[in-house]
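The chain below stands alone and is given in structure tokens; this is the form predicted on its own.
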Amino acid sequence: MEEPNYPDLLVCDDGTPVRDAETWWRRRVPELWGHFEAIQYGRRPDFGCLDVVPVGVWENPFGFTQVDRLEFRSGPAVHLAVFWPDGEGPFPLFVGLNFRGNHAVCSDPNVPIDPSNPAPRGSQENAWPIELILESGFALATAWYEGFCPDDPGQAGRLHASGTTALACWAEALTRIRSVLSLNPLCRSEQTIAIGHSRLGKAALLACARDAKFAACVPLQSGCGGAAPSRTSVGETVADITRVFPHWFLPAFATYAGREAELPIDQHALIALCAPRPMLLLNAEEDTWANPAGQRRMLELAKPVYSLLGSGDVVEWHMRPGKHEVLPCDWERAIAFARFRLKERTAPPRRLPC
């Protein structure tokens, strides 16, 4: 099967090649911007001010957890879990959204109930692996991502009248999470990583493209929409995500299936729009759905921008045995990927079974 035609990085829109740094900041960055805010992620949405309000701390088997209530002026308040190491820190940091609650990630009774998603408390905790993640000297952030703007098609029409999306929302939440605890003490703010899964996948990548202050970024399985193409014939398609998502997508994304051709870009840009930071995409074999081989292809057409930045080879692409799913062994590899990447020495995790 031939390749499609994806654009070239690396020229302008008015053919100008981009040869240096300079030009790549200076001109086709802000290209690539304009196409993804006017075409499929809409801009930034204002959450305004916020103030956080403490709600406890507690210790835990691996460390301690601290428990905070983000109240934002806009109108979303959302609980922020942090899960804290053993030790005086400052410890690297993972920034997540997940999708059930914070209660479903531990078993901890202190940890507050999402009253709208009275999801079984700890029914998330192998998706979410505490105990290596603090053992191996990482934090870990969380928050429900419902909180910050409810996964219902029936939104789509407010945030389109607002220029701006789900994913676009979901993003900006890991910015706003990784803000906060940027001014904690115990925060290596140098070294925090944006991670999730799935829909959420997607959202640690734009949040990491728009996002300088994050360190590197690990998207699971984040298929359409996230690293893998929209010139496809193989998982899921553009006609495919926007009919059933049409809120996580602006609506001229959707005008698009069936002539992905002349998108004017592609997903290897939004990896490169991450670039010179380290990237890891996990994969699974049985997740075709995802098309991870359609990511590969796209970590390696935004390679050549890593070159140009001097950064080298710190873009990586994984895949396991497996379905659509987070597991432990999913964890394992991103900490050795953190701490490779970022230089980071922490103890080495344990190893733990698919």
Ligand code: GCU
Given for the second form:
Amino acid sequence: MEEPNYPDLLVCDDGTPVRDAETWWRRRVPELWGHFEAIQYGRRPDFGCLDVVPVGVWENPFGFTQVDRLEFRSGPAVHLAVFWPDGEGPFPLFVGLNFRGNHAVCSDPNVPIDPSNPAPRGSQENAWPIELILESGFALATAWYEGFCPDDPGQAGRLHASGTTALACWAEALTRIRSVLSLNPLCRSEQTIAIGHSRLGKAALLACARDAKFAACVPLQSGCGGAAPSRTSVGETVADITRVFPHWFLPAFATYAGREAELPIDQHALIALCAPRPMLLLNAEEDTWANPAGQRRMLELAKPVYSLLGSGDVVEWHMRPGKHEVLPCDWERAIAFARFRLKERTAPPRRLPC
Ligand code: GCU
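Now that you have shown the form predicted on its own, what about the form predicted together with the named molecule?
So here's everything in the complex, that chain up top.
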């Protein structure tokens, strides 16, 4: 099959070649951001100032749990659960939103139940192996994604009227969580990793691309609108995703269905906006909807930007047997990746992309 004509990341829209890091940061990055913001994800929502209201801190069998209520003055109020390992710290930290509420991530009876989410307590434990994460010396921060923006196509009008999208809201949630925890002495803030599955993997990738203070990113099975190409005949297409999930993207993105070749961007650009920070794309063989091979191609096409920025080979793609879900073995791989890739990285990149 012929390779689609993906935009060249190292050529500006007006044809100027990008031959050095300076041109990348000053010219190409704002240009690519401009396209993602105008066509696909919209602007960052303004959640406003944040009040943190402590709910409780208690021991769990592997370390301790801290729950705070995050009250954004012009945004949502949500519970943030942080699981800290035993020891003095500071600890590297995974930040990821969850699908069914903090109480579903673990069976700890102290974690407040989100009343708007009926998932049984502990029902997502397999996807969130807290014992493994904490015993590996990592902390984990998580919050229920719909607390930040309901995952409801009926929200499209409201979001679009303010120039934003649900994915932009979830990405903003990750950034605000990262930011508030960076003030906590237990957190090794320069080793904070954005992680997420599927639609929340799309959000993790967007958050990392937009927020240079994330040290690395692990999108799992993120698919269309995440690490998989929009120019594709495999798996989910722009037409599919914008029809079912109009609130995830701006209306402009839907107009590219069937004419993706005219997009001035593709998802290799979103990965490249994370450069020079490490990236691990996790996939599952049976999850063809998320187009694992296309994701691999996007990663390959982002590599010249990593080379330009002098970061070497810090991007990885992995496929395991099985279907669309998160398993403890995915976390094992994410932890091994983070340990290996972040060991030399004690500071965020000098230049901020936005
Ligand atoms: C649907 C959607 C995907 C998304 C997935 C999920 O399958 O089409 O784009 O990644 O839901 O979030 O589970």
